[in-house]
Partner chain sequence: MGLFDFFKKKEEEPSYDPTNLKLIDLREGFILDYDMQSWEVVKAFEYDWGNDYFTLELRLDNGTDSLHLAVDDNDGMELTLTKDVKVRHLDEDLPEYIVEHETAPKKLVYEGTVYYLDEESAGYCKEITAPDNAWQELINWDYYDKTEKKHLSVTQWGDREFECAVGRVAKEFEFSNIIPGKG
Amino acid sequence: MNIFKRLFKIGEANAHSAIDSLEDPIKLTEQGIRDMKKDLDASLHSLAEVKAMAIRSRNEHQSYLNKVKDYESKAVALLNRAERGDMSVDEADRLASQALVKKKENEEHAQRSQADRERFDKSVAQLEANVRELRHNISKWENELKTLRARVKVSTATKKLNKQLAQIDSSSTVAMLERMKDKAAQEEALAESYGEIANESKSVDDEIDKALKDSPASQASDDLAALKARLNRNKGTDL
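Show me this one chain by itself, in the form predicted together with its partner chain.
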């Protein structure tokens, strides 16, 4: 395989892969069912046309049969007239034989229309079988679609749940809560750092004053000195 063929194959494979990922099974099944309904509609149109032709051939057949009867009764009437002497026998025979020719013609037409009708009836039976098959397939796929919809719903819900449980979805609630926890920890660390910086920025005198002021020992010695001074003063008063 030359290099261009291989490159083309790679491109082809990637294009197929991209299209595969775009295929939504529900939408494509719905489209498939719509296409089958179009096929059914076309088959029904053909069936209607053939049935209409069968109806017309029945009509034709009936009208030819009526004509056959009509020409026969005309031939009989002509012969009766000749018999009664209302017209010449030759003329009656001539017209009666013409009527019989017409009768024969119409018999042939009646036979043809009968054959047409039988042929149309056969076609109707065949088309009806096709229509039944298409209807069956449409109904089968409509049921499949219902199942498919349910399966997709269940799998989507399960996928979402599993993603949440596995905490791999950055947009999930768990991930958000984790982010919030991190943020709070960051705030605490920041507050602590500011506290440390504030302590470091005090002067040496401040520290000494604070140490002296806050020391419990120095407070105690102050208190002791005050007590001693008070006792000495009392002594002086007693003397």
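The form predicted alone is what I need now, so please give it after the form predicted together with its partner chain.
The next block holds one chain only.
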């Protein structure tokens, strides 16, 4: 009975527990099943012993009934012999009376063995009911254990997958690309900042020279000077 109460508590706790805590109910259920199997072995042993006593009392009862009939037959046979004159009436009556005494003793033994037989048969019926209930409960909890193990496998696999997905979410390629974009934007901003600093560091003369160099008149003057120089070189070559 304690086992049933414990298993009921296990089932009750299991119904309200989280999936992560299913390992302990499995171990408790396994232990409960082992305990029930021990009880089943003990019940089967007791059943065999009580059945043996029931069989023995049944055989004894039948043996006593046979003796009752036998002594009664002997008493009748003795009286018949006396009636036929094969033996004296007194001797026949004495022996017949002894046979009837034996008959009475065996009737009492038969009644006692009958009571023993009924008591043992009742115990056998009770033990057989206990054995059936234990076997039923063992089968029930073994099936429950299979279900619990399957749930643990599914929950473990789901937890592992969810954990992997969670890790991907925090350090995934997408997150890495976002960080790279931030870094590129930072580098671009830094380059632009250096450019502005370089422009700010130019002197007034540099700005004037740049302005003159970029003017169209200055460019034309430079081109003319270059052409004259080239022509003078050609003349020298012709000479």
